[in-house]
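Only one chain is shown below, in structure tokens, and it's the form predicted on its own.
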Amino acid sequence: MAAVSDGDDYIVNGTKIWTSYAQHADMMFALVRTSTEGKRQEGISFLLIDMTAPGITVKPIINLEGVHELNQVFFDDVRVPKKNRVGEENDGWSVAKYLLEFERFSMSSVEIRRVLGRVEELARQTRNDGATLAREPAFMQKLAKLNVDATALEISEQRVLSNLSAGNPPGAASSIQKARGSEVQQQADILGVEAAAYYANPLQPEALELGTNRPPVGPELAITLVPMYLSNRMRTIAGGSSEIQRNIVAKAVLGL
């Protein structure tokens, strides 16, 4: 996206993916162009922008769950004013670096408990054969394992929670968390699946809306393991992939 000068105000050209829930927004943030010297690091602002600004047009993307929570947004000729600049011009990046330690840091061990919880039910409920989960000492090893992975992150979640509690920001510790949170959650996502067993594979989004009178095909429990887990999938990816979180891991922790 690129943000020309004029007067007081920016004329700001091309699109944004991935805005989630654009649909919704009455504003958003972006990172827009404004000069084209120096690093690439350099030359960006970070803007506020009015949703109903003449000139947006909001696209919807359907995930793979198949809800509409992620959009693309396109931009023509969209007059932004000065005003709504975040920080001095061209030092956008600066703002956003400082905007992502919060957004990357997450209570990620809320979720992965929510998970593992409905999996120990159904672990223990009893299938046509007689047989459960819970006497299968393999799947049992991989959800204590999950349940230590879980610990260890909440831990780590409390000690963010107390530097920022003391006016300190998360840091290169959100990077941590983000990494190995995202990759927790997909293990946890993949052992729901496995405990759902067959009862994964009808399509059912009805079973999730709100007042239906939809009985579920199987435990209830599971309705949400599939969802989840193809929704997740895109946890290592969106915020800053994985790999991007141990390079400034390597770099500002390590000194690599």
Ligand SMILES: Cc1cc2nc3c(=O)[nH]c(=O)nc-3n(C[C@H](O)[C@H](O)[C@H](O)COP(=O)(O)OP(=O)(O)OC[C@H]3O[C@@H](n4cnc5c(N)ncnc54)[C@H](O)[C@@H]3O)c2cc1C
Given for the second form:
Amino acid sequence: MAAVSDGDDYIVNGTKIWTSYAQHADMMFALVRTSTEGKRQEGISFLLIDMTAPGITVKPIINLEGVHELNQVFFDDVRVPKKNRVGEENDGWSVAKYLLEFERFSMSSVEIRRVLGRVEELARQTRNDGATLAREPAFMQKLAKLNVDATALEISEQRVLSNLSAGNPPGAASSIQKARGSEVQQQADILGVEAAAYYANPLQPEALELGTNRPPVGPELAITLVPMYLSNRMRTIAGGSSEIQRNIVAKAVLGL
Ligand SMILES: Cc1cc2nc3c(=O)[nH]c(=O)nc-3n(C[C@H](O)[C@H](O)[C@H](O)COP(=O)(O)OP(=O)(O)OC[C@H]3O[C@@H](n4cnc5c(N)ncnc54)[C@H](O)[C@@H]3O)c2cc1C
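Just the form predicted on its own so far, so send over the form predicted together with this ligand.
After this comes the whole thing, all chains and molecules, with the earlier chain placed first.
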């Protein structure tokens, strides 16, 4: 996306893909190119854009789970007041890097534990053949390992929270936590699909609707496990891929 100065405004043209929930938003932020001089990271500015401004078109992208969360936003001569710029002109990358430290930090251990809790409950239910997964040591060992991983994550999350409460930004710790959290989440989701077994097969999005009057196929505990598995494939990409997080850790933490 490029922004050209015009008096008190910028004129923005181009497109921004993967914009989560743009269909609901009244404002968005975007990094726009305001100069082509210097290094690639220079010459970028950070703008807050009114989604009702003339020239903006939002096109939906349906995800793997079949849900409309993502969008591509098109800008056609969109006028954005310069007072909506955050930070200095051409210094938007510094603003974005600071913001990303916060975007990348999340309490992933909470969601992971929620999935593992469902998996454990499901594992203790007796299947049609009279067996229970909870009696299979190989399965329970995987569950135990992921519970240990979730505890380790929670401890590093609390380290970041303690930093935040002392007024410090998360720093590169959020990259470690983001890469690790998203990978453990995906492993927990895989175990969830294993626990759901053949009940992972029915496609039943209506079972997730609030107030639905159609009974689910299979145990109620299993109905969110496959949608979670599908939706969380993006975890190691969105917010910066795991490879990028490892590069940040290599540079900022290990000094490589
Ligand atoms: C579900 C979802 C929601 C999203 N929501 C938003 C949103 O709301 N707003 C927003 O702005 N963006 C959003 N994104 C975009 C997201 O931030 C990017 O997809 C992500 O940062 C990866 O960038 P990319 O797609 O350009 O992939 P690329 O950077 O092109 O990466 C492609 C592959 O190359 C690898 N790679 C790239 N560079 C290097 C390197 N230097 N070293 C090693 N490997 C490398 C990557 O790891 C990856 O495997 C979303 C993405 C997804 C999937």
